[in-house]
Amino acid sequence: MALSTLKITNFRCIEAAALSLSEDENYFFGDNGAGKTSILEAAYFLGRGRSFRTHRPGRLVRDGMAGFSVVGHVSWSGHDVVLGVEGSRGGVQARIGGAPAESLSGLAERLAVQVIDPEVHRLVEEGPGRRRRFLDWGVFHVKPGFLGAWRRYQRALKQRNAALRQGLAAERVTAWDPELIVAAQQITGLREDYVAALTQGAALAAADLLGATVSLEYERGWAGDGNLTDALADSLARDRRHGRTHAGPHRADLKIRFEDKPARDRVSRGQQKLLAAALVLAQLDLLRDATGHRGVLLLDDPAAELDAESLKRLMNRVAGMGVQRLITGLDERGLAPTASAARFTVSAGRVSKLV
């Protein structure tokens, strides 16, 4: 899995760019505000159908334009596949192989892209929502049954919550419990298996980047050791008061422990960045080991975020992973690109390849 070409039109400050990429190392150099991060953001959007910087696709449209497009050729399962996304203030449309995509998950299946950016520390610092999204991206890629179970769960949860908001009788609310519970059991089992597999890789990556011990634990999304059936019954009165379901995997969390203590209370901002980076790298390692697919890693200006020794550790760790890398920086200092790396300069939204 690698992105061989990337064509960007009217995305952020980039009017037009057509890039031929190395399947290994790609570096984008330029001043702050030149558009380097926008290139990574476009690649991310191609694999996710969303940005890592904003939830509103309309904000990605170049000033004065009606919409943007991103198109890329991806080597996937021995085939060359063309992916495309178009976005505007009205929403997002995706195409795979020239045909409309049934859902954005088709993009993610063919282009597994992760990012380490200046906000990566939020994975550790913020609430469980961001960690659930991180976790579910990984489970989606290595556990084929996850997407179907997640969709069934979301449908049942939506209907149950609608019944709660409408103040329907208790039996109308709990009518959705059997379907909710079956899907929840599948999701929980797949997530627990994934976290068990991810924990070893996260410990190794954290040892490399931080010289510290790290462990992960999956928290199911309801209190105590009982099953979800009992948890839903126990919380029904509360659910009816507040109009939403309080127990289930939609409330789950990935607990991160650093030196055997909760990481959120233990580590500095700089350590949070490296710890979150270790989790991202472990996730890409697990993707490769479980599926044979190489992921795509986007590294946004790591030299500006890390001291020289931490940057060296990160770049050495990344270089040995075998993933495709798209990396930005003011210049080459601390990044140490190899002679075979593709290098680009970015200035005022214009991208040129160095030869």
Ligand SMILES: Nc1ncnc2c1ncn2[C@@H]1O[C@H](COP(=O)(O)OP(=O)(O)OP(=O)(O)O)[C@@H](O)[C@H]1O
Second form
Amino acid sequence: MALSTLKITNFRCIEAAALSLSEDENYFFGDNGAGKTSILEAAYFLGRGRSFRTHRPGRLVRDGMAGFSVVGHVSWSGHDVVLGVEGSRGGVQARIGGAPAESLSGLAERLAVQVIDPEVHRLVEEGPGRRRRFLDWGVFHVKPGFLGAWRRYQRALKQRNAALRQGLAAERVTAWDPELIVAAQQITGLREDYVAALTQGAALAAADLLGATVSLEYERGWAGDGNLTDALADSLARDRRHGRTHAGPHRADLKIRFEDKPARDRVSRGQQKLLAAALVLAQLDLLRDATGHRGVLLLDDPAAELDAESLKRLMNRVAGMGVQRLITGLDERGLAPTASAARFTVSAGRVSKLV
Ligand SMILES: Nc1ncnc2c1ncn2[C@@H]1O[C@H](COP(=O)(O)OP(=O)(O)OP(=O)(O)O)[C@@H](O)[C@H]1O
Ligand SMILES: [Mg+2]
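Next block, the form predicted in complex with the named molecule, ref. the form predicted on its own:
Expanding to the full complex; the earlier chain stays at the top.
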């Protein structure tokens, strides 16, 4: 899959831009505040229904406007499909092939987009929530049953937590456990399979980018080696005290080990970025191997935090992956675009293609 066009309206500082993209390599150059990251953010929104910079779609609406829209043509499984998103302070609406889509997952299914930006190190550094979302994007794309299991789990968890919050009798709480446990088993199995496959690719990418040994391990989200049935029984009193469920895949984590030690305690900021980048690239490799889809990679200011040698290794690896790339930078330094790359200049929210 690749984005062949991208039309952006009233998104951040961009009033209107209509881009025709290369299926391979695209560069966006411009000064600070020109709107480069905003272009990548718009492309990301089209594949995710959310931003990588804010949870509030209202923030993305250009000052003084009521809403934004992003529309793009995606070549997908041999045919062309038009994806669209419209956003405002009131929410987000997706369109697929011109018709309103029921959920945002339809966008993700058709446009697999990943980002490596100056904040990517947070994947390594921060709490498990970010790593769960990272993991679930990958599982969603390569394991068809995942979305259904995840939705069933969320529904049961919400009901169970509501019963806990309302202080209902224990049997009103545990009534949700059978449904919760079945969905949790599915999620756990799919995530474990996925992590087993991802760890190989991540180890290769990390060896290449960092010259270090990296491994991944899935933590299921409850203590001990026992099953979730027992873990839920053990934590019931605590759950009722706190008004929420403490055991289950909603508490899972992806443990990252660097030279056989927990990565978070071991690596510098630049290394965190390379390590997180290795995980992202491993996901895209796995996506291609499992589904044949190439994916779209957004590289926002890849030069930030990286020394010249590390940047070169990252750019070389990315170029060899066959994914479509949208890359930003202040200028060409360290990026070395090929002769066939599409180049755009961005200035005060205006985008023009260099020919
Ligand atoms: N909702 C909005 N409406 C109008 N302008 C906005 C909005 N949100 C952000 N901006 C402005 O958009 C501009 C471009 O931001 P962006 O982050 O895309 O720049 P950039 O080219 O990536 O810069 P840098 O090189 O510093 O990363 C900023 O000056 C910002 O103030
Ligand atoms: Mg930027």
